[in-house]
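Next up: just one chain, as structure tokens, the form predicted alone.
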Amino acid sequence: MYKDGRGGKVHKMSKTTAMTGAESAAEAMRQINPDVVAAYPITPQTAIAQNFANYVANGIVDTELVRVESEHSAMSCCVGASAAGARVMTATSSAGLALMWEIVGVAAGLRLPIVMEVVNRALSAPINIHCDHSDSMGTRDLGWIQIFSENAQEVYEHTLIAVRLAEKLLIPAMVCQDGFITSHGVENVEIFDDEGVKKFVGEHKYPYGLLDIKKPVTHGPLQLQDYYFETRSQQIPVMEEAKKEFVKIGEELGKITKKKYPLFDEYEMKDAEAVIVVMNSTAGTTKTAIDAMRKEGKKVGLLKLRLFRPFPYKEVSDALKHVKKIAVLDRSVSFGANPPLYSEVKNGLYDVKYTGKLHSCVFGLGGRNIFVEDIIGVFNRLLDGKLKDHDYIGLREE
């Protein structure tokens, strides 16, 4: 038995129970037991640093809590911990990942593994709180891991994959969920035995500490036109190897979970005529959706992203190419071009000389909702050959 960040009676045997998004992710990192966690409280991201820090206040875990004045200060301590040796973590949401910008990509660059928590939320102007995937999707070339989830299970389970992949690789890897959607609503979540977990996720053995005085190192050196360009090189092929080590520790943590973890989830696809493409949250409506739309008998299905980032161009257009219609849901735009996830999609499908169509749709920003009935309209406007090349579900048009 142990107590739980709340002052409560838990098992340390597998159980299942009522929890958020963000409690989950708090829950993953007490069965972590990090060195350090350095964080700045953000809207809303908020609770899963105020649930660990309950943890650490009870003595659950002995991780060094350190409350930083900024989010780039809260990413800065990391780099430096976890230069030191340290196995670290941390976790922030929109605004505070932008302010992070500089030293995320330092410690991309440093390769180091630290694991961030992120909570989506829309980036500011307009002043907003909600859900969309602009802040992740505006680090998405810094050379980090991204992983996307569509449940608080998934936060979970994900997070304890991250840690494992990002120490195996040297590459620091973020964890997505869908502000307030995800982080704030209550679910069952399965936690599984402590000891199990401890095991999977093994002891932190950082090869290069700065504080190791028997192997000196250098972390941070000035690399101007003589090395840089090597130094760069050199994570390219690395972040292609997290493709197949994800899926061999997915594998690993499915002996405990009895899950599987691929690359992305494919739901009711072996005869769909339509599919739509979609990442976190809005996979789950999509399946509803699909349910319902199944029972008519139309043949729509779902591809879900879990790794967005490295990106698996050739499994993605390989399950695709033989679909004759394909929807890609974007919950971001990048101004002047197509949206992330489109993009991706159709760079895959442009290699394997995909013949079908493919439409982008925008949804969801700024946390605008989207509901069953909106995902059945997309499918039935794609199977009626109605949906724009470009189009916006849920958009005002007064």
Given for the second form:
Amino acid sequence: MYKDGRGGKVHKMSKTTAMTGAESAAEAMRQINPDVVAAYPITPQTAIAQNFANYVANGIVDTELVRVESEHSAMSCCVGASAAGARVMTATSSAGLALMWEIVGVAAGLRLPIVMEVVNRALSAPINIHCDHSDSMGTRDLGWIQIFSENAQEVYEHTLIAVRLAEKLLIPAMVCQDGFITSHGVENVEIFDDEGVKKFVGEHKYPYGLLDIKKPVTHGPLQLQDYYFETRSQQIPVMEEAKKEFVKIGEELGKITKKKYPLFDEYEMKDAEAVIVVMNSTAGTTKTAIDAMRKEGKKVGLLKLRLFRPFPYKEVSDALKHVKKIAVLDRSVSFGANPPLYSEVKNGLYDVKYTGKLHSCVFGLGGRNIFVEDIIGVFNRLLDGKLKDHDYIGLREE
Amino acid sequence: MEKGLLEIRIHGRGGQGAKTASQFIAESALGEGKHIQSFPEYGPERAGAPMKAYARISDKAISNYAPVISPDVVMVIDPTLMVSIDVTEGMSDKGILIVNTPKSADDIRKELKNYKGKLYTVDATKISIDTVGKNLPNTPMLGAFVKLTNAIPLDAVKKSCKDKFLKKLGEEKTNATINGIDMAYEAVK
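Moving from the form predicted alone to the form predicted in complex with the partner chain:
Once more the chain from above appears, this time first in line as the rest of the complex follows.
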């Protein structure tokens, strides 16, 4: 019997309560009841690990919680447990993910289906722990599935999908949410009944578990010039499959939640002349801006990515190719190169011979606020042809 | 103000419970079937430092994740902040400002420049000392909020309070807290 960590009640029915994104992630973890969670318990860790530790301490889950001495150790522990055949989860943020980096790549290379909650926060220096996407963008080429979430509700649902997706394809997956804005902001979250969710998540049947003595396997052997290339290249096609599987598993979850989980959401895109492409909570703020502008007859829309790795090039390009003006909003930069999201959108549009106007806007680094008025400003400048090719939102330039 | 949306800003100092107050408002409204948000202004969390907390209550789903900049209601838990901070920033003439102070609304209005909205005061500090024996003005302020906005029923706030405090503080202190909410509801003017 599984109990609610706060009130000791059994979750027999779906229930809407006030929750933060950190709490909704921990709720998903409670329902998933992983075999092992390894996490570093100090800053930059978030309330996800704290909330989940409460569930463990109160006997609500039977997870083995390993409190390690660093984030590097946290992921190392996850790798070991996952290779043994356990269902494994962890949570991190900002500098924590950066410290973990080496083993994040190992997890993907070993094809271990670890699911990690990432609360997107800035990287130092200057010292800052507020929201931007630098941390997960720093791991975008390591071979993990990356799912971005607009709000606490999506964090919860994406986490459930991520477990199935990771275990189906044997690729680790991270579920990203905006630091503070989502992780610490309280909003309505509907948690679906335990039984239905548990049935959806199912059991983890890892085919290469080290503890299966009848089927001995080797994990992580030395492969030099002879085989490394072949092994690595196998990660490429399987990653492609994640697009199809994400949608498929999403449809299954949709039977419980009555929602849809496309690779990306299109909001007021049908007749839109100007479209913003953005991820996480700013997609929500953009919807509010669009609602206000549509009332004035302005044809504006939004494309909100859920899946960033693998990147749905063809699908995104097909959705955008007829839009005359596009602004891609990035909450991180790639110094000396195009910002990550803009770069991907631009790559995809090359294949469809896009002839419209594509702009890059960097915003919100280190938690700089972005308001509805800022988004309206971007749309207006985009419509009037006044937006620079590479622009900033909310940057003081004097 | 967008129809069906109420935006609230609370000014306090770290440790005075502005964040908790915004959470109580949001959670009580959620119990009434509303969509809600509650979050503090994110920054270094230091006891005694000026801080803000926000709440939104709406009939439909809320997608705006930015801080509140045009509040319909502003509550000031610590009036000493008003010397250095313009608590009326972004408020319209239809705004509702509620200040925790022994002074009258007329006296406070004289201290404010260019504020034309509604203004009310309540001595929530005294009420909290009289009821729970401590300076915890955030919960009595909720009674004043309910009285002046009608955004949520008084019973809903009292219930949220009970749910939150009964286990932690015991029956006596919880009842004293709820009593404080009732007193502020009556006393605000």
